[in-house]
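In structure tokens, the next block holds one chain alone, the form predicted alone.
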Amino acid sequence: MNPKKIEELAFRVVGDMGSAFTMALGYIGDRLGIFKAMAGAGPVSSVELARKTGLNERYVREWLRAMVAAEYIDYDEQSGRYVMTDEQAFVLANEDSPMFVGGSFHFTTPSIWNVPKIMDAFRNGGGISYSEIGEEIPLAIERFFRPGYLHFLAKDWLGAVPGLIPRLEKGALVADVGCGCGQSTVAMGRAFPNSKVVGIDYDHRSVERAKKLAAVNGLSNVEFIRGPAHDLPRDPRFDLITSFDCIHDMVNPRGTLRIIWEALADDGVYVWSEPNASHNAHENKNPVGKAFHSISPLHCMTVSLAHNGEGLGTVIGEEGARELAREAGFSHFEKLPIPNPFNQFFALRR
């Protein structure tokens, strides 16, 4: 045996243990508002921060020490106070930042709470239905994906399809399949007021949040359907159909893609995103690939297998997407030239 390789693996496991505990503490900081309380506050002591947040000082002090060790916040040795820089606040506390990661904390910890149920599925098959995955999960997923929808969807992602933006500005019929809590649907409705955007999702909690989001934004050109993809209207057919990070979760992804093919106008385009990774796990030995593969049995795969679905898992890659598109009947498949570390985007036509 190679002693160096043994040591490297052992230390990698210890590092991952620290990362897991850090994510749990990040969840606490996010959900209890500690990160936001530090943003713009300047140097603070644990006593001052505990008073500001109404939390127990001893726990706040130990949380701060862990965040310093994790390099999430800074410590001023001279004053003995803790500091959140503008850059750290941009990532940890600003919900409207394109780099906000609160959704990562929010999604990770509640997902791990399901491990006992996942172990049962390992033994007996089946899975955890999305409706039973946990009350926090829909909101966590919304917060995880919101920065991309808010900052990049309308201009950069859809703008990568030649001629699509002018068509949407003039007025088009759009469907957003697997819309979740409606952030992507509302982003398109807000950007293109002359277009009508229909979001569809089968989770009632998500659809109710989506309707409230559209109402808050005062959008009359957005509507939501609660139901599976086969409830998508076929007449008139859609000029644009989108699905963001959800086809791999589907119980019947091939059937869903066939429905999208049927609902798409002859000159329409289907814009589809999937995690930015290869279908070969050995090609994904990087932090992003590690995250995608790790969440798969805990979320993406299990919500499909819970209903005897295909259980594609989180990572299907471009090759997997091309195969599914071909089976659904699409004659044109293009990977869009969008530089994004987390997602890859495809444009499909009938």
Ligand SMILES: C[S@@+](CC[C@H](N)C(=O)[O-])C[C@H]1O[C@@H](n2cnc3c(N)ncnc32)[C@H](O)[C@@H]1O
Second form
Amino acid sequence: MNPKKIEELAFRVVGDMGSAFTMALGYIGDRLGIFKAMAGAGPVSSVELARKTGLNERYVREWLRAMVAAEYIDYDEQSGRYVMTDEQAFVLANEDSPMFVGGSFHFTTPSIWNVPKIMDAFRNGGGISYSEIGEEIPLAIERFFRPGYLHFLAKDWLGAVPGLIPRLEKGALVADVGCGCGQSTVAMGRAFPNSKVVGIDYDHRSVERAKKLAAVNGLSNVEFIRGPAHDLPRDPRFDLITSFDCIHDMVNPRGTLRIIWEALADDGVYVWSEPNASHNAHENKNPVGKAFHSISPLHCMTVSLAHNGEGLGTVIGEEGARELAREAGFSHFEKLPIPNPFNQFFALRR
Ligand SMILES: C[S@@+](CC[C@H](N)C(=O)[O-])C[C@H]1O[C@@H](n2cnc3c(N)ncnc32)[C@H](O)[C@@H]1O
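To test you: the structure above is the form predicted alone. What is the structure of the form predicted together with this ligand?
Below: every chain and molecule of the assembly, starting with the one above.
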């Protein structure tokens, strides 16, 4: 046995233990509004922060100390106060920032609450359906992906498909499959007022939120269908169909891709995003790959297996997507040149 390898692995596991507990405390800071209370507040003591948030001072103090050790916030030794820098606030407290990570805290801890049920599934098969995965999960997913839709979707992601932006500006028919709480649908509707955007998702809680979001934004060119992707209208066919981070979750991803093929206009384009990783786990030994692979049995694979689905898992990679696209009948498959650490994007044509 190599003692160095033993030591490295043991340290890595202890580091992961720190990360897991830090995520739990991050969840508390996010949900109880502690991060937001610190943003722009300057140096604060635990007493002041507890008063401001209405929380117990002893818990707040211990939380602050953990956040300092995690390097999420700073500590000023001279004054004995805690401070959130502008950069830290940009990442931890500003919901509209492109780098906001509140959705990561929000998604991770409630996902881990399902571990006893997942252990049952390890023993007996099956899974946890999306409607039972936890009340917070759709909201967490919304917050996790929202920064990308808000800042990059309309310009950078769709802009990577030659000729697509002028077509959308002129007025096109768009479908957003597996639209969740509608952040991507609304972002497209807002950016392209001459286009009509139809979001479709089978989770009624998500679709209710999506409808409210469109209403708050005063959009009359966005509508939502509550139902499976199979309900996607085929007449008239769509100029653009999108699906963001949802095909791999589906019970019948191959069937959905075939429906998308049927619903796409002859000269239309299907823009499809999947987690940015290789289909080979041994090529994903990095923090992002590690996150995707561990999310898979705790969420993506299990929501599909709950309904006897295909259970593709979170990480299908470009290779998996290509194979699925070929089987669905798409003649053209291209990986778009979009630099993004979390997602890879494909453009498909009939
Ligand atoms: C990981 S979430 C992504 C949601 C959204 N695209 C986003 O980026 O926020 C996956 C979504 O796919 C939806 N979904 C899964 N299978 C579906 C199906 N067969 N038809 C419609 N929606 C489906 C789920 O309800 C869920 O909202």
